[in-house]
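The chain below stands alone and is given as structure tokens, in the form predicted alone.
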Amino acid sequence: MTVQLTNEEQLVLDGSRGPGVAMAMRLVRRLGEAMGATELRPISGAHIDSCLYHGQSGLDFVNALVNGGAEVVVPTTLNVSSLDLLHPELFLGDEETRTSATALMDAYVALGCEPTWTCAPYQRTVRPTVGDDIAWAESNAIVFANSVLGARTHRYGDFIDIAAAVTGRVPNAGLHLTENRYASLVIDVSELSAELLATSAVFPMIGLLVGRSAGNDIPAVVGLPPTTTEDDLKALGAAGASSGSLAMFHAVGLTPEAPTLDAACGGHVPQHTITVSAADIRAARDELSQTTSTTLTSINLGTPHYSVSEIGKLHRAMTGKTVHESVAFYVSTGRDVLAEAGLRGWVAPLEAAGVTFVTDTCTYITPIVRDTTGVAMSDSAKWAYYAPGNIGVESIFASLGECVESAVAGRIIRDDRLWA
């Protein structure tokens, strides 16, 4: 398929804007006839992955742009890094790994692009609403984008999404077409108690569950409950995205385009119904807690970064208590989010209570965890997935509150109750 280029991307394909954005536009360009577009799409933000260093080549790309004179053109977003610039001390990788990580985070900064090192950068004060075209990379943020605030982004991957930054162009594909975004397969939770879906923790469960049976196909969920929040459909669209190739889903009568079952599913007939029980969850959650220790050693909050809200929840949870001296207790947040959390008094009382918080980047992609030989909990489902095979520790899916109790009690307590 050819991509029609307007004059003014052809323009820039031939060096108008110099040859950092004519190399970006070439990408654009290649990846709208991969997807089979006739033409090229404007946006109006980018957030970027590209910037988490895996080697000398994402180093080399952006230098290529630097020096090729690319700057942005639309507002854009950093997802994390892989060093936490606000506390350097925890990093415990080598020092030729810090200064090159360090060289490509300056070198987005120069590209123009927002130094926000945050995976969840729909937590900002400014984001996208619905319709509005941008280029998002880094899984749990492209679910949301698509999914809680209605705007519009395929599942774009690093050096694409740097590329659209600079260019302002995407391919007009994907899920940027109204007739891509309906849904052809149902999710039913309807079943499950009113007391498991009161509980967050059951949320990444029914993520993981709905990425396993997506495959390509956009799901809607029907019957969570109205107090759905949206740190619950963050949790449910990072689980997905993790188990599965999950891009967006509808929650019925909470997300915008999904009002209704026949508004999501475009007036057709959905193709499929998937039933979940409690034990489906119940499986899923044991599914991502298979250990051969049982030793605790560290709990993980924050993948997807915590909101605001969520540290308040950590803040009630853990006062008057404290964490046990032979547990590492981590939080991975935003550092516009910690510094609000800071401003209503939660911060220096949990750091007291030997919480550790970590910004800008995470501690399932960074060497900061400092013993990976027992146990880490986690109230993430994507942590508790990732985790094992990214930094060797055998990890625990629980909720917010098993975390707590185990964290203070300094071994692993679980409520089966909870998962009855």
Contents of the next structure:
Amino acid sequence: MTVQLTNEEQLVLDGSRGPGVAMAMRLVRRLGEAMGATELRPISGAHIDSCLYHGQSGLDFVNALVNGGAEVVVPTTLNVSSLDLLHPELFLGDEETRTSATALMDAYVALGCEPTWTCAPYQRTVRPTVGDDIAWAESNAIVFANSVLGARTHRYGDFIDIAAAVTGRVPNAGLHLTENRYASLVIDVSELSAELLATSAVFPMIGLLVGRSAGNDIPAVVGLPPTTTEDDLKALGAAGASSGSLAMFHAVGLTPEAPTLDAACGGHVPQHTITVSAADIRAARDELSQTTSTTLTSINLGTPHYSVSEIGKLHRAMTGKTVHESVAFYVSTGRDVLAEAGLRGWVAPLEAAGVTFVTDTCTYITPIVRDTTGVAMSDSAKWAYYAPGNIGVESIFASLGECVESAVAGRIIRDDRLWA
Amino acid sequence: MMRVPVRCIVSGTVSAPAIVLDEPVSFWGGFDAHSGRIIDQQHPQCGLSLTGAVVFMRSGRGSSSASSVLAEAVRLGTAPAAFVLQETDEILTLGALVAEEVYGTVTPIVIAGDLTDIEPGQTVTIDGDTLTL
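Could you please show the structure of the form predicted together with its partner chain, as a counterpart to the form predicted alone just displayed?
Every component of the complex follows; first up is the chain already shown.
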């Protein structure tokens, strides 16, 4: 398949904007060929995941862009990095990594990206809306943009994100096309009790099951209550993008492209329906709760980055309580969200109660957790899923209530009634 | 010798032993670029080295940082020699394309049907859009 370029795109490919943008255009075109596109499509924004340090290759790549004279041509936000620039003392890694990670972050800012340093760019005041074509990387942000905002991004990864931002183009393919955004699979959660569906912790568990079942299909989730919040859908999507390669889901009656099941499926008959039972939810929870140690050493909230409303919820849950001295309690969030929560008077009391706020990064991708022996609890399925491999902890997925009770008591407390 | 037509995503030539993954592995979080091994403790083949192998995997999986991890593995010489997938995976594709741009090393990626007869360790040759067993 050949991608037909416009005259302007061809000039860029030939070097009119310098060798950096020419390389980016080669990548966009070759990805377009892999995706079966015949032309490129303009975008109105980008979100970059390539700013997280994974090794020298990321620096080699961005230096080729910077030295080749590239600059972004659309508003572009930056995902989490390896460092917390507001609280640099939290980073427990080596100086070499700190130096390289800083160089990588500086290079992306030099390309004209906004130093937002958050994996939840959809929690900013200005965000894409229904029908906007964008190039977002970071799996949870991709799911949220497509599903909850109704904006259109394919499942972009490192490198293509910034290549799209400096060329202003993506392949005209994948989830940018209406016909590829319909559901072909139904996940029915209506058998779950109203009580269970009123618990935030059920959403990441539904997400795990959705991600595992969907493959590359787009699922339509039916039976979610009208009280479902954006935070709930965020948790569902993030979990689904961890257990599988979920890039979009419809929540019938809740998300913009799914006023009805029929609309979500584009009038097609879905291939099959999977019914989720309370036992499935319980099994998903148990799978993310397998530990050999019984000593609680840390609590890790905010993956994806906590929203203002989630910090408010934590503030209410922690009122009058103090974190036990044997437990480190981390909340990862965006710097903009932390500032807003501070204005609402929630940050100082939480810090006084023993909570450590982490910005610009996240506790499962970089060495911050000070004691990685024992058990780490999280209200994030994504955190519980990836942290053992990334930072060598044993993890338990739990509700916010369980995390708070455990942190205060200094030992793991489960509320099995929640999951009955 | 059996020749199988495949859809070429990243074109190149390679001949190497096959590794067949029971489940897709997420390269970010599930694979260590320094050792070349699977580190996802929930993966049935956790600990297996993928270095230099033609990796048969149903699809890509998980985080969009997988491109970086693959490019880094190529730089360190721990990457698989090639991938045979059943569905296009843009994230692994990008990792391979960038490693080719920056380091000049080609990691072919092809799409094939369900090749259930592959024996682990048997030599697989990929040449553009042809796969030979």
